[in-house]
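In structure tokens, the next block holds one chain alone, the form predicted on its own.
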Amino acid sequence: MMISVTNVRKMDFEAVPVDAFWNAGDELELRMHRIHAYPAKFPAFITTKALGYAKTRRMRIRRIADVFCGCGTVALEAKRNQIDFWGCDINPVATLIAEAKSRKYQTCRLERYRNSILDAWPEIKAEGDSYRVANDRLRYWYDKRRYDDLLRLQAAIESVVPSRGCYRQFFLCAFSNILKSTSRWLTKSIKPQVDPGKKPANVLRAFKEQCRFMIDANAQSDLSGYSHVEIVTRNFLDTSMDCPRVDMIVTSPPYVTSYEYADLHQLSSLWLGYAEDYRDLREGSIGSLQHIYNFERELKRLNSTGAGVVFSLLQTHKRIARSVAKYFLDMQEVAKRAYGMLRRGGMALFVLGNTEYRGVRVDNARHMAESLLESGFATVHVTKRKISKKILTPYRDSEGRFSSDANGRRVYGEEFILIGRR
């Protein structure tokens, strides 16, 4: 059930009922959606549900956008439905995955390239001092053997697969996804931390298994017909970027204070040459704790919901208050820019949840609803869906893992879907 929002101050968002329509899809998720690990991955069926919802409103959807496209879930679903797609993300690792995911490849060419890479690998020798002169952060995560093996594998990929075209991206994506398992990184942790007892995976064995999974996933994917997919590595709030007109936006913004995507993807960023220092990629990332800006001057631009949350945090958590304020200010600009992208009668669907920091609720849903209305959206409707994996584990422990221990950080088991119509 959708509830129309007219006055966010009077509406009780927590009382909005869960709508089973948005809880689960009608089919199994394609394996292509799982070719690379990604935190807080967007449910694939949401796009299909959004298209069905639009159809009941007699909308004609020719192009979909995802302004926080992440690993390309919406891109692949748009492609499956033969609808043009445009997406952007500030994280180059995310856009690599998204581009690799939203293509259809010839199985015979994938197998030929894979075999050639494996044949070339034994012939490539790592230089004797390669580990000694490696990036300090990579030496922190890898022993010499794994580092040298990865270096040889990367060289084999680059020597075999042409740099132009989508096949190089496919195999670099496979390479990227084995970087954590072959390192000292604590498995399944959302924070960069070493597992002193871990035995890193064998590089060549991990790569063979990853390629097998991805080639099978490609064979399973049902992409057909022609639709244009464009994915750019840019900040959506970069005003120098020209964004196309679209009929629908389907997106899930990052959660404030939850993930530092630059930190989580540091191995791929360093190995693939996206940065010499992964911390440089935090700059401009919405939801990051690392922004530098004029807090006192910008504070007055917050809408009423944002100001209320920030002033509650300021009493005891000034650093977090500054980060949340920047996040809210950015999201207000996102709402304005999304409105400007939509054709008349278009629809923007935002999936986001509320968070909590040491007893203070960070009311993202209410803030976004107010931002959409203030940006000019004619109507804003809101509903809720359950996040199945978090229902029984509503907390995160000190290492970032889901937990039932109430001493951990509260994680809400539901998230909101906000739909604005221009």
Ligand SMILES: C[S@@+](CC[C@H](N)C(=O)[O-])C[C@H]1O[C@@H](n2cnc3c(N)ncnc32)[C@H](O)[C@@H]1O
Second form
Amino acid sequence: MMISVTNVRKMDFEAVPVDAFWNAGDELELRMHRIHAYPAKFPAFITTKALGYAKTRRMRIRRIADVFCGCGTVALEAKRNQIDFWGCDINPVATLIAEAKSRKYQTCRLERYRNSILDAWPEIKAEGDSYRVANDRLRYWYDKRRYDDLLRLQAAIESVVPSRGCYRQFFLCAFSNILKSTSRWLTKSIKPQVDPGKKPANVLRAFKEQCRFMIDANAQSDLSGYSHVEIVTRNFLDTSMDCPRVDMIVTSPPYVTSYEYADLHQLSSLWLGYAEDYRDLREGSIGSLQHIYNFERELKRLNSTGAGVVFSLLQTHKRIARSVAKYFLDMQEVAKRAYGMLRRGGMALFVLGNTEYRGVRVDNARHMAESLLESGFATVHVTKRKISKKILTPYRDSEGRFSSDANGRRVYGEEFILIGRR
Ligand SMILES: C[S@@+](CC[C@H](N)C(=O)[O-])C[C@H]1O[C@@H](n2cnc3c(N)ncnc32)[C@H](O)[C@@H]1O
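The structure above corresponds to the form predicted on its own; please give the structure of the form predicted in complex with the ligand next.
Entire complex below, previous chain first.
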């Protein structure tokens, strides 16, 4: 059941009932959705449900966008439904995976390239001092043997698979997804944390298994119908970027105070040469705690929900209040830009949860609903869905960090779906 929002101040978001329609999909997810780990990936069925919902409203969807496309969940589902897709993500690791997922590859070519890479690997020798002169951060994460093996593997991929065409992306994506298991990174943690007791995986074995999984997944996805997919590595708020007109936006925005995406992707960013210092990729990332801006001057642009949360946080957590304010200001711009992209009658669907920071509720849903209404959306509807525990760690510890400890405070047990119509 959807509740129509006209005045956010009068609305009790917590009392919005869960609508089971959005809780689970009706079919198994394609294996292609699992070719690469990605934080806060949302379930693929959200897109199918959104398309079903649009159909009941007699909408014709020819092009769909995900303005925070992450690892390409919506991209792949749009392609599968033969709908054109436009996606944007600031993080190059995200767009590498999204591109790899939304292409159809010939199995025989994938197998031929994979075999050639494995044949080339023993012939490639790592330079004697390659580890000594490696990026400090990579030396921190890898022992010499794994580092040299990865270097040779990367060289083998680059020597065998042409840089033009989409096949190189496929193998770089495979390479990217083994970087964690072959490093000292604590396996169970998405956050960067060394596990002193870990025995990192064997590079060649991990690559072979990863290729096998991806080649099978590709064979399973039926992407034979035609649709145009465009994925860009850009800041969605960059006003110099031309965004296409679309019928529908389906997206899950980043959260504030949860992850620094740039830090989580540091292994891939460094190996694939996206940055010399992975922290540079925090710039422009919405929800980052690291933004520098004029807080006092910008504060007055916050809408009423945003101002309420920020003033509550200011009493006790000044630094966090600044980050949350920046996040809300960015999300207000996101709402405006999303509105600008939609054709008349188009629909924008946002999936997002409320969070809590040290006892202060960060009311993302109310803030977004208010931002959508202020941006010109004629109607905004809201409903809630339950989240499977497997998808997100639902607790925060006393410091406000994510934790799997059930004694922590519960966050994200449910999340909101906000639908704005233009
Ligand atoms: C919750 S994730 C989206 C996950 C996606 N739905 C999926 O299934 O993979 C949010 C994404 O927003 C991206 N992001 C953060 N700031 C951005 C910005 N300014 N412009 C574009 N993307 C941004 C992050 O890199 C991250 O991939």
